[in-house]
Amino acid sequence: MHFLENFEPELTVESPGRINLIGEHTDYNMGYVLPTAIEKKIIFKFRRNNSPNICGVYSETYDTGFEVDLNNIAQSEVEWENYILGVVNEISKRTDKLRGFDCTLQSDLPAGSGLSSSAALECGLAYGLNELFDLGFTKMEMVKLSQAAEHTFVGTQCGIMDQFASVMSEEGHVLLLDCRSLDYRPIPINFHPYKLILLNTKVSHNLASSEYNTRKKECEEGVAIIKQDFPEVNSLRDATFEMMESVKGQMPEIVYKRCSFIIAENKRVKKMTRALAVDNLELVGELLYEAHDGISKLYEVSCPESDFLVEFSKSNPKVLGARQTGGGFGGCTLNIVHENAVEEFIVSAAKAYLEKFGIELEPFEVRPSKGTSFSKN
């Protein structure tokens, strides 16, 4: 790209990617959710460029990257590149102060690994050109325009959960939200003497966006059966068991499973929450066995090689819980493991993977963090 020559950025924006602690698939059925930013993040550097209308993006991470004319916004046949423009064409649908600008971007988020890096691409973006050029966004309206963008250009009609998480997190803590009222409350966590760490599966089934849009569309065919008969349930978050069963005879099969995830999946959520507050990590970990059975027989979004490694860590009495985390069909999964027995957990838990899968286990622990900020150049 012919501005890396002299690039001398003027701004410096870091944009963490998120582990949800539980609550999967409930942020689009308007339901509760518990996420939070982790260390590892995309970091931007930005720079106007004085030219009126034309933008130079490029990533060190993939050693590639184009150039976007703002009176000439269109899809990509790039799939990155897509979060970039959309992020973009929002922004300029909301106001004509955006001129041209340079970016460079860097990442440590493994892609496809369920961490939302996308997320984080859209909102460290968003973050960034709205100091750049004094947009005058605040942050929740960063976070839905990046919504927006996803649904828009990328195609991927996402709740609202990774954008929140990535930029409104607090270090230390999970948030509570809920995803209808957008209300959020940061939950204090402390799991010592225990750790959170990931095991990256390293696959990414190209599943998962289709998929995602599949169950949205099979929850909202549940939603309109249980209207029938109920007519105050707008969402599955107003939706309970005794209604399930009441209309059970009318819904299909696979609806009637996605739905009752769902509805369980809320519930866990609040158990969570006050298991947080009584630093019960016990019954933490139970919860994410519970929720990763339904993930993987209720929802089916979770694939051979996570379910492999949540049942592994079953044997090993140092493993309070486990679950796959992110959207489905790969990346991480999540385990909480006595801080003594994380080295030899890693080690056993890899050459299994590789004995079984013949790939390579990608560990690493995680902590709570804070959200999108700048940092000094």
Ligand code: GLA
Given for the second form:
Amino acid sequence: MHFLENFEPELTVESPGRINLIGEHTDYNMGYVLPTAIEKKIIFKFRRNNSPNICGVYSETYDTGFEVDLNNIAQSEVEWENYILGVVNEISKRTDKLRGFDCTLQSDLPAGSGLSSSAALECGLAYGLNELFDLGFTKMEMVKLSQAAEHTFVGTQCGIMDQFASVMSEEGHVLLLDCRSLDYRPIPINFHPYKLILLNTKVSHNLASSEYNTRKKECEEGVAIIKQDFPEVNSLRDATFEMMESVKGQMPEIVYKRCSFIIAENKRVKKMTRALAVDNLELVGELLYEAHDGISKLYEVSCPESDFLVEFSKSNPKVLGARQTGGGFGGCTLNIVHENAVEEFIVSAAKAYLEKFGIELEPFEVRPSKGTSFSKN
Ligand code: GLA
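In place of the form predicted on its own, output the structure of the form predicted in complex with the ligand.
To see the whole picture, the full complex is given below, headed by that same chain.
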């Protein structure tokens, strides 16, 4: 792209991906989640380009770029462009201070792997433009406008967890976030002598966005049914198993399964928080296995590849627990593995996975890391 020839950035923004320890699909049900940012991230470089309205965006990782005209922001046929365009659009709705800019990005965050490269893209851009043009948005406003961008331009009716974790995380902690009040508490985690190992299945089923929106609708259907008898229930966060039993006859089986998972998953977040407080790593591991079971059988957002890897982990006594992390239909499994057994675990999992699916597994260690940061050049 033309602007790359003498590109002298004014600002660098580092925007991380995230894992979620537990609390999957609870965010849009107004429940609890326990995510943290990881070291893998997208690095943005920005400069103002003196144009009133023309912006250049170029991905070094994928060697592709495009132009944005601030006077004519429209959805694109190219999926990743919509994350950028969506954010520019949301910012333009809120301020008239945006002007032409150029930006490059570079990523070591595998896309479509359940690590929220999408939130990293949205929030990193919002953060950079906020600094570059002194827009005055708070972190929370950037989180929310990034989520809105995903709703409007990408079409996934996502909750708030990913954007929140990417921006707000703290090193060495997971965030206990209440997705209704947006109150949060950083919880220190120290798994020593265990490590957090991700196994990337390298499958990302493109059903993900439509199935995601379907799950959200099924939960809303569940709430509407429960509400007929229990008017105080406004989201699955407010529902209990006792309520579910009493309305079971009125609920389609599939809706019953979805709602049961969410109610149990919310409880698991609380149990996990207590387990972390007393360093009960066995319980941490058990909760992961239990959660995956629900993800697979009740919420039905796993896939044969991640189910296989979680089962494989169960056969290794040096692994305390495992589950698929993120929105689902592929991506990564998160495993808690004893430091002495990491090498052997990775090698054996990769071998078994290759034999079964013909896919090279991508394993890596992750550490709870800080949220978005920037430096002026
Ligand atoms: C995706 C969404 C999040 C959350 C997770 C599932 O990552 O973006 O809001 O719902 O799925 O927990």
